[in-house]
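Given as structure tokens, the chain that follows is alone and in the form predicted alone.
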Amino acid sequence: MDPSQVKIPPTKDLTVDNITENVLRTNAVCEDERTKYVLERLVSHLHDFARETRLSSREWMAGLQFLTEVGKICSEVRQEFILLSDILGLSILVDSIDHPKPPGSTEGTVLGPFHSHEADDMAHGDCLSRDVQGEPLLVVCSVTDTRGRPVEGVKVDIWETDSTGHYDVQYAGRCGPDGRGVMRSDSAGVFWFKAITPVPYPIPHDGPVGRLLRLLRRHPYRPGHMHFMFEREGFDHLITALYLRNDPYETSDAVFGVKDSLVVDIGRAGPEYAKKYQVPEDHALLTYDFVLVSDAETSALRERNSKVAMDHLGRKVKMVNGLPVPDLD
């Protein structure tokens, strides 16, 4: 950037007491209101963090080295930064803020580091997993809006681990996707497929995030679950998962993703299900009714929640594209 094209306020003789206001004044030349506001709060909180903890140079360098290691281990099939966000509870917090849910709708949860766009299209009744060691599971679900009306043509992205607790992308030399697929709800809002019963598993803990967990004396395990992602024009994007009740890690998920409304029981197929879906009686069965929220509902709720939160913090804001920025008028 040509220095002659920008006007930077003069800054000299910076101290513990005046560094923050000077950085904020320098950043204030940014023309994008939202970017300027986000950076203002980020800098303010980072500086307060350093002052409150009396952060040492050695500690700060250790933090920088940790983040450098997190970046180095990231790859197309392993996103260590997402994992770090997950174990700090930031992922679930951001999802809850950005995708608020009215009562009766399906709650969201974390995406996790192993979602992949490399997934085959599936027809209803297809098998998600090729793992013959897993317990066969029939999954029958429906999708409705908040008024109970079936939603047709929803793109449903589904993924789960194999019976050893590993995702397909964790295997070197794998031959295409497995344990994942994409399908669409029918005219009744229904989609169904065959899979395997989810099992608990540890998140990758052989890298910097794993070392942090050990330092904090936390375990790396997640309860058995199956991921779902829903997309359809006019509806808020939903990332969620279903968790098995009474899993040993149901109440201590390493990434804080479990919510009561997403905990399910594995049932057994009776004669009606066995006949309709061509499975043996007593076959493991998972059923769930997903409820999507319209874009308009979500936008209104997000803006209302933002105003309440800003009022609580004593901040005068206005909404721009549904997001708060300082109201300086």
Contents of the next structure:
There are 2 protein chains.
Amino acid sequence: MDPSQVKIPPTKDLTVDNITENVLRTNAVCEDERTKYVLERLVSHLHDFARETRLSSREWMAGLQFLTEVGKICSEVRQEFILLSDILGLSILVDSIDHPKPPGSTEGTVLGPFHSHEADDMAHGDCLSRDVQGEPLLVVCSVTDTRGRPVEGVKVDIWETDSTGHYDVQYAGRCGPDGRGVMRSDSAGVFWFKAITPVPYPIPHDGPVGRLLRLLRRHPYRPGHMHFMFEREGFDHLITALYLRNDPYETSDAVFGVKDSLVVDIGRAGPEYAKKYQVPEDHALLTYDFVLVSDAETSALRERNSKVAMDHLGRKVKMVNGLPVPDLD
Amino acid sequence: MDPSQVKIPPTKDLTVDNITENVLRTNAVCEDERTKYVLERLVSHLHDFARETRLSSREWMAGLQFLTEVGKICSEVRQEFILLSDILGLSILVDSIDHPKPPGSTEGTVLGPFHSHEADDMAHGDCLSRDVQGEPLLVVCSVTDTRGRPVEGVKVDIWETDSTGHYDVQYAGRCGPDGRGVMRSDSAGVFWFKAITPVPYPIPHDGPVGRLLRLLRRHPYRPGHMHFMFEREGFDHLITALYLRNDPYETSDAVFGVKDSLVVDIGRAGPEYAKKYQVPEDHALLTYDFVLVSDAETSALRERNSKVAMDHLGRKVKMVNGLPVPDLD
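Complement to the form predicted alone: the form predicted together with another copy of the chain:
Shown next: the complete complex, the earlier chain at its head.
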């Protein structure tokens, strides 16, 4: 490139104390305000992390080698960086920030690395799982908006492990999807299907993230749960899951996904449910009423939360495409 | 694993506000004090970064995909994570923290991704570079300790690009090392060799790090420089480089490596040098006196700096294996 085109403000003689401001000034050449702000915060925290830990060259190299291995093990069916984000609590935090929930609505939780887009469409009453070793479970749910009105035609994506704690995509020799399906809520906002009772299982721990967990003396287990994802125009995309109460890992989920409001009891079908849904009496039963938040409510709440957070930083904020950037005027 | 062995303190009902303390409490099960402290600071900064930027799920995913690509492109001869650390100013910061320099000693700078362990041993006066297109340069240097005493037998590792701005390892079809060599200082602390005048060159920018630089509107160039690495028992390992004054990229080095004290002028050999080192008069000449710091001086300075940094955080510190951890007593 033509050196006369260099527009970077001059930096020189960098020290522990002035390196951060120099990097920020260099990056400030960026014209996109959001990118510039995200990089400013990223560099500031990265540098403060090194300064506050007095990070040694050896530790720095170990960290870079760890990240390299995390990247290397990623494949079409394994995303180790998501897993790393999950076990550090970053995934659940980002979900909570991006999908704020007003009181009374259904909370979100981590997507996890096992969602897949190849699930078949299901009719009401269909079986989600072909695993005959699992304990049969009738699932009857409804979807309403925050004013209690049923929402029809919501696309609901559901996925769970088999009775050994493995998702279909974890089997190399599988033929087609299993333990997952997509259905739509009916005019009463109801959707129902047959599944198996979720079991606890370990996240993949044969890679670098598993090694980190062992180093930290943490276990890799998640409590038994069933994933749900809700999509309908006009409503904020909801990624959530229901967790079984009294699971041995209920309070030590390796990926910090459990929220009180998402913990459920497995009930038993009484005569009415048994007749209506054609299962034997006393059949295991899971019911839940999901409450979706409109896009408008979500945007307003997200913007309000952003202003509070930027106030804490002592910075004036303006919103660009729904995301905060410092307002320099 | 046996769930009764779970020693993780209970976490539940995580929110934007309490997720960090929950993750820290979980990681605190770790028995290694230094690991625990580094992870505590890492998680705190990672979470604050997300909270302060109001990081969106889309941005989070873009970030994880970027890191995955950085990992994927790494190979035996390319370390893209080092490059990423370099362009964010982290590498130079960590070097400054881990290798603090008292006044008058030679400052360190970034190692860069092109050091290799396959350099040949050189005798004084040997040629570092076989590139006949380069401008010949006589290099005459000395090594002393901080009291000005010559240091003999220092292993000096030197590497530079060819005249097109490429290191040997960047050529797929190369046969053996070039532009690099290892020599030892003599009894007067002197080492000298023939090389070529360094030229500016871009860091590898055909990968994800190059994409990030373009997004930030930054160029990938480094000013012309020659790398030096010094090793001798009893002295702190010194990784440094000398930069040419008035290089077009002197004040906008893509990896923030330039320090005032490492910027040099290319001189011309007078009659004495010409005769002593058997070069024509007016031959291009680079001279520099390197000052090494003893291990003991470095440790003391590193520890003093650590205490100041931990004071800023309002935390009592104790040193474990030369690195700080909070002192809880």
